[in-house]
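So this first bit is one chain, no partners, the form predicted alone, shown in structure tokens.
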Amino acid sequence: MNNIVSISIDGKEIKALKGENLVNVARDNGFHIPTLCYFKKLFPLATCRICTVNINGKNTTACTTKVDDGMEVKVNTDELLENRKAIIEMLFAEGNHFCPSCEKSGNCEMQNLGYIMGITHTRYPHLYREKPVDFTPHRMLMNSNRCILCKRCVEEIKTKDGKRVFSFVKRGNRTTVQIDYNEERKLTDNEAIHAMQICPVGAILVKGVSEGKPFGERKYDFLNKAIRPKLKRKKFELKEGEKFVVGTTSLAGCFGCHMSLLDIDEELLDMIEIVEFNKSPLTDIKRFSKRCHVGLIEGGCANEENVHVLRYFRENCDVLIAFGECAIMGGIPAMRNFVPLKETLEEAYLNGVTTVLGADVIPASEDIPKLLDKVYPINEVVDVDYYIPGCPPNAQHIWKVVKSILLNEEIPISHEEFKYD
């Protein structure tokens, strides 16, 4: 009994075995301490810092802490929650994480933490750094665009003779994980799949083996957790008989978010009881005829016309909502951000295949909007009041946010509706 100690977690007294890992003790007693690098079989790595808690007045990582008598642990203070949220946002912004195209989407631990924390966008600009994708290994590929340097693969994956298959190369913000091609060949098929599965994101893939599953069968599709958006409340006053006015537009995107707007089907009839559309592709109204209470914008800014339309929209809408991945982080159009603009144009018009003889000319006309140096998310051009992620966002999510803002009511978003893919 001398090995049983008393600790407190967020004010709750708990009995635990002395020397047990704090992350495990907390989880066994109903307290969730999020982690990314932590893996039960490994010596604690403390590389991601997501599990930072406050112990006896000092911040430290929970995964490296063994419980001892008298510990006072704080897990869910406002400061700690905001710190974890900032770390996840920085990981998204520093890497090239585009969930709709990722093999791990729905099974990704970092994506799931984003859901749990209700992250709709990153407060930090996306770097769009060009990172290597190594297809050379016999059985695997290593996508550094998604790697978060958690070190799980480095410490866990070894050959039968104890040699490491993965290792860190370079230093600082140029650090990447590299595969030893000779040692990788020694792994069995099951060992290679294990390496793919312990990666918390989608950085390690096994050629010919898919982790993809239909929606509803993925690990993090259903958590029975409602997300309550933090909205900038604004009380709108209508005269008798008036409706709320909503405008929409599309910039550099595929128009899929507008299609999702219509996916509420017959509920659209209920919406038009309280809402009228002004400037919108749905009404074909080209210019605002009245000020809008809410404006919805999909797509990022790829050219000067996009910037002009965006600023015009911002001026004429009380509340501006960015909906869809392209508006929030650039999306598919932002794939050109990894290539200089000159090289992009040359590849498209000079070096690409064309069916028109002699058409290898880069078009230039005052009627063609000038391309920007890169594709920008709209919050880097104007102030945005709210973000709805997804590619495209769920229709119910979109309209719940719009109604919540217009009616000044709190309408929870279900986990199934809050998605990045």
Given for the second form:
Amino acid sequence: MNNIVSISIDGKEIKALKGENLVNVARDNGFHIPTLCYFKKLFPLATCRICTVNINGKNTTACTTKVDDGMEVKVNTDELLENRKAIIEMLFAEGNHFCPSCEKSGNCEMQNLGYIMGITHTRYPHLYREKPVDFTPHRMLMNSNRCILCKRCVEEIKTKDGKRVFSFVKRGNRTTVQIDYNEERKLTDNEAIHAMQICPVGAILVKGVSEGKPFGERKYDFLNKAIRPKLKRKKFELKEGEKFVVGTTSLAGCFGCHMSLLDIDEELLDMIEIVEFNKSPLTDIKRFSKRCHVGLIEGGCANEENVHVLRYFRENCDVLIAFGECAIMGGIPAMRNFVPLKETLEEAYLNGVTTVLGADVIPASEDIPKLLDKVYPINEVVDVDYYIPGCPPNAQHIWKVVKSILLNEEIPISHEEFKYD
Amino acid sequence: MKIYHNPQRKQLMSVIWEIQRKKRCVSHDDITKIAKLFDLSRMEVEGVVTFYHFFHRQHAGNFTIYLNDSIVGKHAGMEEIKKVFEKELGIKTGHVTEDKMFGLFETSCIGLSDMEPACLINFKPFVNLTPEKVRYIIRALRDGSKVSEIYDVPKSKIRYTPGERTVFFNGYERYSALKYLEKQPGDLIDLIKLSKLSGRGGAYFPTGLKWEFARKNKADKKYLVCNADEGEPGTFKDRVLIQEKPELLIEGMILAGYAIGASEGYIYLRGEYMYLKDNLEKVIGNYRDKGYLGENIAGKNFNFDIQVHMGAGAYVCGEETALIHSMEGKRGEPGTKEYFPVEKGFLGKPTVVNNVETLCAVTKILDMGVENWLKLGTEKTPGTKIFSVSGDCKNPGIYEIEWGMKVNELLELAGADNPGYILHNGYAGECLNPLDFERPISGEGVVPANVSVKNPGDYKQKMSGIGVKSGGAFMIFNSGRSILEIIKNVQQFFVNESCGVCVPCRVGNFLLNIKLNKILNENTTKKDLEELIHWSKIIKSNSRCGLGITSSNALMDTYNKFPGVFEKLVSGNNHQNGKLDLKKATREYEKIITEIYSDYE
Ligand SMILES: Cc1cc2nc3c(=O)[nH]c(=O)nc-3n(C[C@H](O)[C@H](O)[C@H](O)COP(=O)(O)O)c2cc1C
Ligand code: SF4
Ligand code: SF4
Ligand code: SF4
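With the form predicted alone in hand, show me what the form predicted together with its partner chain looks like.
Entire complex below, previous chain first.
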């Protein structure tokens, strides 16, 4: 029996088998240590670092720790929780994660961690670095925009004669995963699908095979866990007979977010009881006639007019909310960030399939707003107070956030309402 | 090219080196052939080749030139030297001339900080460069001179030793410490434990204890590795020890190998020190001839031999687990820390990794007697320590000092007239403020990291007895130097050298660098500074290896000890609308439109 040791996790005394993996011991005792690269107990990869816990005063990854007598483990201190969030945010900033157009969305482990941690946006500037998408392999394709370099595929996928199919190439921030074309051919169909499935994100895809499940049936669509957004609430005082004032606008967006805004059906009537719209495409008011309590911004900044409008909103709204992926991270318009501006213009006006034969003019005039060098998420242009993710964001999510800000109440958002796609 | 039969994976790097040296690049076809030879997938070999800075996938020039890009080199005039190279060769740095004769590259510190500006050409050093000298070198090479005919053998500048209390740099009669092979291994370990010798690679792990762990772990084979990767910018003491005192190193290795029960020893020599390899191997050969390496050494049942493994340009390979991976012919990524090397190291066997200076100290401690060694230095850190001094001082070079010397005294010896900022442990350590100059250089008193200077008087008093410990780099900067320029160079170094395997260091350092550049070049708010520090802490507390853990030390310490430096950048404009420079963001569009419309006309 001397194989049983005592440890404590966040103050709770626990008995465990000496040498057991800490992630598993914690899980069996009701403590969830989030993991991302962790995959096989025998082979901790320790690349993502989000399972970092504090053991006897020192930070270490739980996935590489074997429990031993007297360990004092801290899992959920404010600092550790904050660090985990920051690491996921780093990954969102480093890669090019356009969840609305990703095959893995809904089945993606990183996205799910984002949901669980209530991440609405990344604190870091998006890097928008061009990354290869390799279609050459026989059966698979490798989309480095989404690869988080967790190393699972590198360590796990080998041919029958023991050769690696995936390898890290280059180093530091230029590291990518590359497929060995010859070895890849040797994999069976099932082995290829296995590779796709162990990839925690949507980087490895098998041609012609999709995990395609409809919304609602995907792996992480329901977790029955409500998200409690941290809102910086100010108490708004209204005078007798006054309503809350809301402004909205669509910058480089598709108006989808505005459509969603109207999607609360008859609740809209209750809403109108307490809210009036000022400057907004819904009212067609062009200039603010009053100060707004809340401003809702759809779309990122693609041109100088977007910047002027956004600043105008910031000046006239107490609380500014980015709603929708385009406002939060650039979204579809930001896909041009990987292409030189000149090429973008030429594609749009001269060479693209939708231009007329012989088109030879890129229009320019003082009346056409100048394009920015890239599409900016709005928080890189002005300070933003809150973010509502989704493409489009769920209508309930939008109104719950707005209501909770206006009425100063905490309104939990359910997992189904909190989505990046 | 040598013919290899059934080569072992651990030979992979030397095969790649051979091709790189011969052909100046490792081509697609070469990689295919290497993969076949080692029975590996092609892409895995590609992964190894592309990890190391000195392996090139494109032709790197018959004369491959590497300029040192550390701040000490810059201060010594490297920018101008670079321009002269570029002008004479007609190429920008990072490129190769059309005739493939010259390739010009930058690289992290090459271990010649006391002779900057310096460069390597085909891995031979050229030091104290001046524009004239550069022109001469290029002319000579163009006219057919060989690099080996015109390079500078770096002259060791041993500037100070503490008289008769000198340990490393005084006389030593070859083989005399080897009489300790008569003792039992356990007794030898006890002696080293008694001496309180701790690791001079910078981590200060007690050497005797490390040996004991390795000795106790049962295995059919054990290894001893000497870490001669010396990648910390500003450090060059190991180079001087290998040049001047190779016998101390070899004998230290024999004794260590004997103590832990190792049968093979390796010296992991950084690629930048290739020019030291031949002599080192010659000395090893001498020991072999004398019967001190090989089988049944000193008439005992002790078999041990030493070989040199060449690194290929990766600072992170100085980290012991990365170093072991590199020796195994893999990418030099640090391990997961599930096991210590003394449990599972090289090829899965118990392995001791020790720094050059640590091993040299072993020889001298035994030779002079532990009791004499303990008379030197301080209680916790007995003996002496070798410092590599560089930067703004009259006498850059090597200083062997007794632990306990005051920072001020070292500055005086070095001839620093106006020191204002010191990186006392290379880029990975903290920095010193003039208020620290009266502190002793020692391991006495715990050093609470990141103490801020709020009130100079209080700070000085509080820190007065607290030792300053360092791996050996001591870079001095005058008061007039821009601290921000130094910090910028430090952070860029870590971005370049991160191995990329873990998120906080790979992504975090990159983002931190973006933030730093924003702070230096654009509208800075107080929030930017808070983020800079917060992001640093996140990297520090979550990274896998020492590189990420220490990468923001200098930055955070500067923030704490030199509050004005960053604060004066805050423009006070905390305007929530002031984040984007609209003029800058539309400049490209304007340029394109102007160009197009002038084309149409
Ligand atoms: C990023 C990094 C770089 C390192 N570089 C070196 C080095 O160049 N030389 C060295 O001896 N130790 C270096 N170390 C320390 C080694 O990991 C290890 O602690 C040391 O070689 C052990 O030898 P010692 O106990 O004799 O000091 C480095 C550590 C890190 C984290
Ligand atoms: S679903 Fe996952 S992999 Fe796909 S874009 Fe979103 S976060 Fe990235
Ligand atoms: S491709 Fe997928 S499994 Fe492989 S390293 Fe990238 S994220 Fe991980
Ligand atoms: S901390 Fe940096 S160098 Fe160390 S393992 Fe992580 S990425 Fe590599």
